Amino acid sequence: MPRPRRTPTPVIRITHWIGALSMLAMIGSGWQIYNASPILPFSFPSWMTLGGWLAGGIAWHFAAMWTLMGAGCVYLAHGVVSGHFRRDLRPQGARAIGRDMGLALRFRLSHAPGRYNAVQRLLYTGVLIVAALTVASGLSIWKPVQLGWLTWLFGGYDIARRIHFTMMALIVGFLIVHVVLALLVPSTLFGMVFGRRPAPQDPETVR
C-alpha cells in the first residue's frame, strides 16, 4: 500500500513564507550597509540594495532580522515537536547522498511530491547550520563590546564581518538554487503556496 503524500503543513508554509520576505529584506539592506564599508574590492549597485543609505540600511536589517528569528524560532519548535526534521531532513548516508548527486548533475534525479531526497536533506540541513552562523556572526558584529566573548570566538570584529559576509553569499547560492529546483519540479511550489499537492502523478524527474 503507498505511504499517504504528506504537504506542507500551515506551520511551515507561514514561516517559510515569512522568512523568504524576511531574508530577502536582510540581503537587500545588508548590501546596503556592507557598500559604508566594503570588505572587497567592489560595491553593490543601487538597485540591488534597501535602504537608500547607511541608517536606513539598518533600520530595514534589524527589523527583518527580528521577523526572521521570530518564524525561525517558531519552525525550530513546530519542527523538533512534529518530528519533520527527524523524519524529513535528517541527512542520510555518503552512499545515497553521492548517487542523488550524481542523479541531480545528470539532471536524473526524482522527485516524489512530500518526500525528500538525500541532496535536499543535505542542502536543507546544511542551510541550518549557515543560518545559525549567520545570526552569531551577525550578533558579533552587532555588539562587539557586550558580546565580546562571541566575538572573541570569531577571531575579532573583523574576521567576524566576512564570516557573515560569507555565509550571506552561502545563503543567496542556496537560494537560487532553490528556486531553480522549485521551477523545475513546480509541484513542490504548488504545495507551498496552497498547502496541497496536484493530482497523484509518477515521480517527477528533472531533465
The other form holds:
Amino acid sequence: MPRPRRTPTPVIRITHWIGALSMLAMIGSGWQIYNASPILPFSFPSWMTLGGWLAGGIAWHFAAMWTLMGAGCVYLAHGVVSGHFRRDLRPQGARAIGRDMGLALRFRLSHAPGRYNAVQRLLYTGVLIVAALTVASGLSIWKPVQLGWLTWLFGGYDIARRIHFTMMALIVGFLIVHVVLALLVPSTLFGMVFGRRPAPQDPETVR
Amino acid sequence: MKRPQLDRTAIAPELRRLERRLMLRGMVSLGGLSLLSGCALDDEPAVERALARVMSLTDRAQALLFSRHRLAREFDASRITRPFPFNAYYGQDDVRTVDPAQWRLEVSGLVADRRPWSLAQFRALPQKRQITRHICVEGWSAIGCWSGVPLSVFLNRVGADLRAKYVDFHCFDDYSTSIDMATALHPQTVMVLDFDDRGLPAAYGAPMKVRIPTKLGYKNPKYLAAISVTNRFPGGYWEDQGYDWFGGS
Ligand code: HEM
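Please supply the corresponding structure for the form predicted together with its partner chain (the preceding block corresponds to the form predicted on its own).
Full complex below, order starting with the chain above.
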C-alpha cells in the first residue's frame, strides 16, 4: 500500500502562510490609511498600524496587495483543479454543522489530518468569500473610474468604502477565532507548516 | 493633507513616548520580524527601497489600467457637496492670492509657442463643465462643479509635443505635481477657471487649477503658475515624499 501523501499539500501550506503574512500587513497598513480619514468615531492606536504615516501605509498596502493576490490566485486555482475545495472545504449540511459545533464546544471535535470538520469547512469557505469581497471592494475604491462597474456593483464609492471596512472587520473576527483554535490544537499548526501523513488505515483519507 | 511641522523642544516628552511606541510597533509589525533587526520595519532603508520599487510596479499597472476613453462619472447638480472642503498642505488662513489681471501662465519645455498666457486668452477658448467626484488619498471625497479649458485643447494650441511623457505643473503656493501625457489628453482633464459656475474662489485655487477626475486630489494642482511638457521625470510635492506618482482613480 502506498504511503499517504502529506496533507495539506505544499501549495496550500506555502500560499496559506504568504497569504496570512500579506493579510496581516494589509490589515495593519489599512488601519493606517483609515486613520487619515476615519469613517467611524475612533482611530486605531498608532502602534497597531503599519507604515508610520499615510504614504507609508499606502506603500505597504499595495505591496501586500500583490503578494496576497498572487498567493490567492495560486491557492484558488490549486483548490479548484486538485478538487481540494469540492472534497475538503465544501460546507456540509446544517445537521453536520450542529453536531460538530456541539462537539467543538465540549472540546471533543476530532482533527484528523487531511479532513476538516463541518465547522472548519464553514469558516474556511466563509473567510475565502469574505477575502475575495475585500479584494474586490478594495479594487473598487482604488479605481472608481477605470473599474467603475465594480464601484457601481458595490453601491458607489462611499458604500464600497464601508463594505471594504466591514469585510476587514469580519476577517479580523475570523482571525481571532482561527488563531485561538490553532493554538488550542497545536498539531494542526504543525501540520500547516510541515504537513502531516494521514493514518493509512483510514480509507477516507487515502487518495 | 498636512504633514505636521515639528517644534522638537516643545514636544520632547511626546517624542520619547513615541519612541517607546515605535519600539512596541517594531515588535507588533509582521509578528516581530523587525525585532531581529533591532528597529522598526518601516524605517529600515532596505525595506523602504523595496517598497519604493513595488510602488513603481504598481504605478506601471495603474498606467496599463488607464484608458483615455473611460470617463469619470458625472453627477447631477443636486449632488454637489456644500460647502466643498478646503484642502492644501497648509491651513486655509495661509492661502495666497494674485491679481488676476497681472497673472500669467508660464509655458515651457517641448512646446512650439512659449509665450505666457493671460486669463483673457483662456476665457476666449472653448469651455467644458463637469460635476465629478474629487477623491482624496486620505479616503474622503466630495462632489464639485468645475469648468474651464480642456488641457488637450491648450496643449494643441501651444504646439506641444504630444508624444512627450509628462506634463509638469508648478504653483505659486510652492506646490507642484506632474502627470502622464495620456491623462493630460483625457477629455475630462480641464484647466479650471470657474467653480460652481462662478469665478474660481481663492480657497479652491484662483485664478486657475487643473481638474483631473481620473486622478486623486493631490494630482489636481491649484494656484497654477507654470506648465511644462517634458520627457524628464518631474516628480511633485507629495510624490517626492513617498506618495505614488501615478495616483490614478
Ligand atoms: C497568522 C495567523 C494564522 C495562523 C496561525 C493560521 C493557522 C492555520 C492552521 C493551523 C490551519 C490548518 C487547520 C487544520 O489543519 O485543522 C489553517 C488553515 C486555513 N487558514 Fe489559517 N492561519 C492564519 C491566518 C489565516 C488568514 C489571515 C486566513 C485568511 C483570511 C487564513 C485562512 C485559512 C484557510 C482558508 C485555511 C484552510 C486551508 C485549506 O486547507 O485550504 N488563515 N490556518
